[in-house]
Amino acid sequence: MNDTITTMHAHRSIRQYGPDPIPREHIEIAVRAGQSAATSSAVQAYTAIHVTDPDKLSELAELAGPQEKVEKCGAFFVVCADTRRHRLMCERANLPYESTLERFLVGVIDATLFAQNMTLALESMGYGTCYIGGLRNDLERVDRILDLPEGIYPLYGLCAGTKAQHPIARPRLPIESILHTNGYPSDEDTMNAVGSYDETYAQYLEDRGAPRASWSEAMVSKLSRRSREELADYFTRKGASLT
């Protein structure tokens, strides 16, 4: 154990924030770092966004859920794959930018590889995080509140900011589900594994105060119904080629 590896097992996602913004400085401490991750062949397709506009903030949480935390924390991000400048290099060079299923997949990687080195950042220097899903319930809106031109895709957002709360760690699937030596496992031991772990995911609710519900149920609940499925529309629209 070192104190790298101790901050990445003290993450829990923070829901409520206290009332001071986050420092510039201190942001752009996160920012080089995210930058410092890996990124395919230097093409660095990403982008964060600072939203700070109080009105853009009060549209994106409310299309959000509404959730309250995107106005509350003490700084806010929309991560974007980027292809923009790439396109427009492309531009002056008179030559075609060929957008592809891989180019997308490139962008959507190098941002979360870029986020999540961001978020390790924040959280090392005593701030809360929590990734915004919600924000892919209105892509559309996202896209015409911050104005955002051909090849940016916005993929999530990012509260950050002093911590309003202490959670209990949300258990996560034991190792042997998730580190496997030279293939898969069977569907035997792979639901034998889950059915261990329903249990753990069960108590843990009920320690937090919610009613006990296994995990497997959760996911099926969640897996058996379509949603956004107007995603590949508005990615397809803003440029990206997903074929």
The other form holds:
There are 2 protein chains.
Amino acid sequence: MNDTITTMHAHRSIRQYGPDPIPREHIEIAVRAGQSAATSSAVQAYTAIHVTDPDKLSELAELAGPQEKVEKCGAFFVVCADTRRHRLMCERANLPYESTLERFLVGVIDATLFAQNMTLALESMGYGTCYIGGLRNDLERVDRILDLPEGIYPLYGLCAGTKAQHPIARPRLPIESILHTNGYPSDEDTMNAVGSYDETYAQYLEDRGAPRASWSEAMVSKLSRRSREELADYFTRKGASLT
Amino acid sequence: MNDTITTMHAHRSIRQYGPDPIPREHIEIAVRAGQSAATSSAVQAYTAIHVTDPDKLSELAELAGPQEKVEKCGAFFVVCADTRRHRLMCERANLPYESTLERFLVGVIDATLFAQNMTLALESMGYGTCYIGGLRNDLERVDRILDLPEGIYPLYGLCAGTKAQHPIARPRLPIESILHTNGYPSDEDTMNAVGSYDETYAQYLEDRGAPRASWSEAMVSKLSRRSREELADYFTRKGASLT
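Same protein, different form: I have the form predicted on its own, so give me the form predicted in complex with another copy of the chain.
Entire complex below, previous chain first.
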């Protein structure tokens, strides 16, 4: 087990941070590490917006939950898929930028390869991190707060900072649920693996002092409800094509 | 610069591999490292299919380009967003699985956080890697080759293996194109940063012995053409909702 893999296993989402901001130098190291991840045909379809304005942070913290950590962490970023540069270059060349689902997907994938390297780089420097999917509660408002132009698609936030908590690790599905050979397992095998994990997960919640629930119960409660139904309209208005 | 960040900067997409397969033990280490990445509300919406069957590898290599490395690397994986488990758990509970764009996006993001950790773990063990977006040339065929059930969305491939080449690093956009504060820069600033990078990129191609082209030229040539227009139909047939 080398240092890189040890750093990965040490990952915990950190929800309480000390008051110190992250020095700009460390932020730049993390962003450059993010940029060194693979990118589809060199498109580099991503951008990170470091939010430092207290009013903007306060609004983002509110719409994301509220989640106090958005304004209380050492540095908060909004990670976006970025097709703005591509559009401007096409415009300059008098050619259309052809917006397709493929290009939207490449943006989401590219941005997330970038973000995971950036996150792991921050963790390797000793910082805690937490992705903030809660920004998708109201992307229209995120857009207004940051005054985003066409072609920029905000995806999620990223909190980072000095850790003020040391939570236990949340257990993951058994590897036989994730790694398959030449195809996907039968429904019976899939659900058998879930069954063994359900108990592990319930025990984890109990150990953490949270109400006991199996993974299935937690997932069904979440996934049987509709959520964030305005995403497609928002991304389409920003120039994405999803069909 | 610690080992983790050094490993990130050492990334090159590797397109030629030695003949040795990757030992199962190393594959499992990489998959577990992938699983230790963050996951949205513990949904773990991803799956990796290790393709070892020579006929399947040959078909995948063909549809992806052709790209010989798909069958000649040490291990080839198809990375998928996985909502199958979620659907089966909802079915067992007699509740609907509510398919939304949010859930599709979470799958793409979760799978990519997983894949980037897995990739970096492989690289930290000395292997070369290359993502294969070319699978999206024909996802219907990928689907048939792997006999994928509803709710599994193949996204891209991942080659890994011993390196049989040592390419120079492809330069990235200047950090001022990627890291912004409180908002997105003006179009003028955006295009000025592109201008300086265009020259760097053309020089890189020349140093690599490829035809000289600026980044803008390469991007415009690619992005002004439509591509992979059947993706939305395919994902929708597999149970995704994109609207």
